[in-house]
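Consider the single chain below, provided in structure tokens and representing the form predicted on its own.
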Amino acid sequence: MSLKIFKAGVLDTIQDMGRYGYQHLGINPGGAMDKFSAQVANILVGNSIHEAVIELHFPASIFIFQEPSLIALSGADFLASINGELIPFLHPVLVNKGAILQFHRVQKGTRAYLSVYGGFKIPEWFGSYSTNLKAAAGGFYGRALKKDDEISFNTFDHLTALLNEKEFYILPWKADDNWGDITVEEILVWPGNEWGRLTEESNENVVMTSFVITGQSDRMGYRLNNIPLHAITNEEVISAAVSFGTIQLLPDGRLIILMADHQTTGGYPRIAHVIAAHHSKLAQMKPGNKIYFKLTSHETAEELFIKQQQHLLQLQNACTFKLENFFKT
């Protein structure tokens, strides 16, 4: 069982929730841009939510089943068919053999997920599926998805009966992806390492004005094009630890927010740190957008986490019990 791709995306690759533990080796943890859809993806169609799941950015792949299988599409919507037909996405779908996967434009978001139940037969590298492009490792021979790849199938269950020999079925019920934030327009942080850093006015431009995300953004981290931010000191800052999210303030008073691919250490004053909840919100943003910070405390960050988290599990228990009763139709 597996899938081909008929016609190669401009950068669709193998991405699970990250590989953890290797910073200290340099390997940073990688994984998916937005994890919370990732995770959405694979509990529709009954996966673990650590199991792989293909990043797609649009133009995106095209794809051809070559095998029955349940399938699931999340993060944003690039008004997805099957066989020339719309299906929905944040729905199961089953697919038949030969059916044909492809995308044709953007409706909302940046980056779209699809997962494969039973997930996809590749190896792990340090204990992960994601593929990391610097180091040609993990995910599909370590690159992004190319024309003729065929990517196995885990799972071997026969599909075909509940299909009743239709191109596709899409079973009748949805994810709600809205897990109750209510911070619509702003970014929440939390002051870094070193804001006390920057001037009191800069300090306040950070939180009064507007930063655009520019075309020099990618997986490694968004560069933002902002009003020029100054610090109080020229004094180095000792390289140190970063994160996804880190926002770092570069020699020429820009800033940069690091993103999933970001190196382990960095040398520029981290001054704040995107909260975990929003991640994902930042992760489907794109070049033009504006971002809007706001100052939060570790206490918000940690109450909308959860919350979010909480929203995973319920969607957890309701797509379990939902898929286990359809199998057993």
Second form
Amino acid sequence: MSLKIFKAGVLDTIQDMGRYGYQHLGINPGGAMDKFSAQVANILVGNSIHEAVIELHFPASIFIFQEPSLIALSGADFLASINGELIPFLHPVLVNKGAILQFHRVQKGTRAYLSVYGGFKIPEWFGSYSTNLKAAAGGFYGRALKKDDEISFNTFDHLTALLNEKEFYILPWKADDNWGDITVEEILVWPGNEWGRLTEESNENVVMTSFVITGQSDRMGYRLNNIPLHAITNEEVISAAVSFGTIQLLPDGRLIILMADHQTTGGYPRIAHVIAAHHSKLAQMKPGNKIYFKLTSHETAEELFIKQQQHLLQLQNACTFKLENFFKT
Amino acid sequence: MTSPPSYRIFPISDSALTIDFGNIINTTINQHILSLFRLLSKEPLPGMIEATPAYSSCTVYYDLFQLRKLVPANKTVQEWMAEQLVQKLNVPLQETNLSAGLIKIPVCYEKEFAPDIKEVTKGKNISPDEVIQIHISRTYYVYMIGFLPGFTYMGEVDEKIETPRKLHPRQKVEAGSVGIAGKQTGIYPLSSPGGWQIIGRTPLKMFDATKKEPTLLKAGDTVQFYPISKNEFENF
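Next, report the structure of the form predicted together with the partner chain; the form predicted on its own has already been given.
Now the complete complex, all chains and molecules, led by this one.
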């Protein structure tokens, strides 16, 4: 009853919506980099949005299903195939026992999410399935997936019946993962507590110039290449909380955007914060991508996040309905 | 019972507000923060996910989507949450006994575990042995845990051994390493990149993921270091 890794990918980990309640012990929330897409993957197979999913980076693992399942892929499109035949992402797909899932090239995005019907059967660590690589805990033995790992999931007789001996079957509906954000390279931010530490010229440069995501970018944070920014004071910031999306000014005048595996506290000036609704978009970017920051209000930031969440709710209602009908037939 | 010192509230994400009592390291303020943290943990605000204390600030994380349904439409959730916090802060906080536990931590200060002890002596006219004597001669207050799981920020060290962070952080600092950064001293619970000046190593497991209470130390604890030999370290 498991999903077996036939060949390991570069960094494939079990993730979920994050681990909350333990930041006072230095345990960061972590979780999927693109939580919006992780939810879409679960929604497509009728799961709770809190089930564990596998976050894939390219080149991704090659998987063998040792039991039938209903799966979905979301987030990045890595051109997936089952037994050599291409399957679309954002569709629920029934896969039979022995099905081989592999990924061929990056069509779009940086992180893909794989969900299975009923979720993966792994133990939680402090209330979450997410892999905390630093603490070597959570997820699948606290580490990235490797060859011959077998991750358990429950199979269901009705899936076997629906497959009717086919190797796989693509269900005919697609999730719309476009929640209405049309600003491709534009990242909305609002000023952080130490925004005023930048010189006036540097404040202008934050919104007037472009920023390139450098190769020193990972699940912890994205280092940006930019015209060096200048602070009016070198007064130390006493360590205090930071968050996913916090943009810090490094001593060399460059910026870093903290991502899912950020440390819980930091001592660099927090010059701005990326709005929650744009975390997903940021998580799908890669080194070399150029971004522009635009200042926005807290009101707009909240509205956009609510809009994104409502899109997910509508998607969940639609998918649940379609899936129930499909199971009845 | 004390009345609250002055503070500011500002957001650090669309679902988190920091209550900041000033950019300072001070035990009285820190104890006030810890009282606030305990109060918020015991009586969470509506929609609150968690609270996290730091040196002189406490951050409250909340569920924006759930709260939007509760908060009047003419207000942002952030404004409403800030009001809730102000109300909470208007009530004097019950100070709890914070100096309850003195935890003794064995440290091997021998050369191979103390790569930066020379750097700490630089320009100070003291010997490595004196650094050790000074480091063990007082107790340290745990202000906060942050950065890494179980990483303790403690203070304050005698000014004779105060040393700034390394200019170029190490790629790998071993788990258990005891370091100095400015006035602070701390222990790396896990091996990690890091810029603190390393002067020794403890054989104790500062972070144990298999335990229900995974960190050996908590904010508000008091710590004293005592020296052990390499032999004792290896057989600890």
